[in-house]
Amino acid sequence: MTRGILITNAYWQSDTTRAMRDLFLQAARDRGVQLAEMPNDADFTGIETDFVILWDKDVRLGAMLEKRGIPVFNSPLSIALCDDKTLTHLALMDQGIPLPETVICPQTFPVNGYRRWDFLDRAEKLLGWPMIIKEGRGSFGLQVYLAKDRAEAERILQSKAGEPLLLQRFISFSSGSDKRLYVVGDRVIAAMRRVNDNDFRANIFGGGRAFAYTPTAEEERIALLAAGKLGLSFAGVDLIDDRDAGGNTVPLLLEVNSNAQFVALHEVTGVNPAVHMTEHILSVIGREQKQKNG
């Protein structure tokens, strides 16, 4: 019997987390795997599987595993570079995807702040107000902020200094609306349109609404493009749409998570992502242990 490991955090639970253990379980005994959830914080000292599942950002224990030859599902790397959301963007800046005009901050240190307000000026001329301003690292959008004056601007960026952060312009065409496409492998599974009528972030954390979405094939190119040069096995792919010089709506791509909920997109479209995440990794340690058979 093939057998895995669902690693999940051991400080961050709640009824959304228990629901995708639930499903991720499920899905496992129904295609005959014998699937262990196991905390973060938990003995994985000569722990054997045949994979590992890193349902967390806890990096380094990823890598340690796969350090030991386990197969993990996202990789450590992949993960690393969707939760900084600066080095997604420098990841895929050059890769013909097409991304909101983005300033990334100079590096400064909490002890010193942001003394001097340069990069500010060149990223006010780009951008212009109101402007995004986004935490490398964060979820649910809590990390995002809408300066909407040069004032509130330094304020934020003083108080976050010595994180990674990003400046981006405001689309405001899409404000409080997103459109999530989930990439299993290579292909989109199932999409939902996020509305916010209260928040410019459209997060079902912050009160967003969620309902079944049709992507459109330059959607799903964008969507695959992304999670492919990523590296990633399974993700989340936000897009948000603008208008270019001539009127037309064009999508752009917002970020991408590695550990993305699903439970939203589960009960609009009826696809459980656990299902097709769970073949995926049987299909690729599969295909991985025939060539070593030869």
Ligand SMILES: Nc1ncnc2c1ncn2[C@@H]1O[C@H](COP(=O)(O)OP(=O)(O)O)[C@@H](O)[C@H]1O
Contents of the next structure:
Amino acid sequence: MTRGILITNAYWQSDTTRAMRDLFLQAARDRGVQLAEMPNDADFTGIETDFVILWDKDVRLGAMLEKRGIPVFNSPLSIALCDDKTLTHLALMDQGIPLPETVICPQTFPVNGYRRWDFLDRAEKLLGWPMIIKEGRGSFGLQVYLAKDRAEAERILQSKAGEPLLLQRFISFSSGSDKRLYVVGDRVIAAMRRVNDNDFRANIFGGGRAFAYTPTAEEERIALLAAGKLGLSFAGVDLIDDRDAGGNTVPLLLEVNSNAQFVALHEVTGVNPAVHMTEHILSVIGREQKQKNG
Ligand SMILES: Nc1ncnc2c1ncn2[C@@H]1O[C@H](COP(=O)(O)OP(=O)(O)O)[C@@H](O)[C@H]1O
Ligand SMILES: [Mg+2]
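Take the protein just shown as the form predicted on its own and give its structure as the form predicted in complex with the named molecule.
Shown next: the complete complex, the earlier chain at its head.
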């Protein structure tokens, strides 16, 4: 019997994480796979399994398991690229993927802070106000800020000095709304539009409402290309609509999630990503085993 381990984070458990776990366990059971949940603080010494679903950002644990020859989904390196939006931007900026104009802030140290603002002078000319500021590491919109002016930007940047940070053009055309495409393997399995009337961030966590959405061919192209370039087996790709000089609506990529929550997506589209991810993993490890035997 095929055995798998679902790694979740020991210190972050909620109704949503439990709901996703249950969908994974059910999808495995339905396919005769023995899947066990293990928190990332468990003892993995001597653990034997056919695959690991790293439903967490503990890339060090993931890398350790990979070193033992265990197939880990998503790959820890890909998760690391997604878990820092500055690294995601660098990986995707020259790959034919439309992105909002972005400036990566210079590295400083928490004790020193930003002692001069030359980079912000340049960014201000390029991006204007208001300006989006993002911490490299963040989720649920919690580490995404909208600075209305220079004073606010300096205050935010100073308070986060030492973290990876980026500055980005605010896409005012779509304030409070975005699209989430869910990629598994080489397919977009489902998508939703998210809208928040009370905030510039569309995240469900912050009150965004979700609607089933049928992506355009260009949106699918961007999502599949981004997931592929980052080496992801599955991904939640966030896109936003901008308007080009000719007045046409064009999608831009905002971020790629290696462990995208799927409870709301499941509810509004009826598509169960846990089933697609499980089947994808089984087909990949089936293929790898065949290659080893052959
Ligand atoms: N450049 C931008 N212009 C307008 N809105 C943005 C921009 N970047 C992010 N947002 C809004 O903020 C939300 C959160 O940003 P995102 O980059 O997806 O980070 P998170 O990891 O927190 O979800 C997006 O879903 C979108 O609604
Ligand atoms: Mg997002």
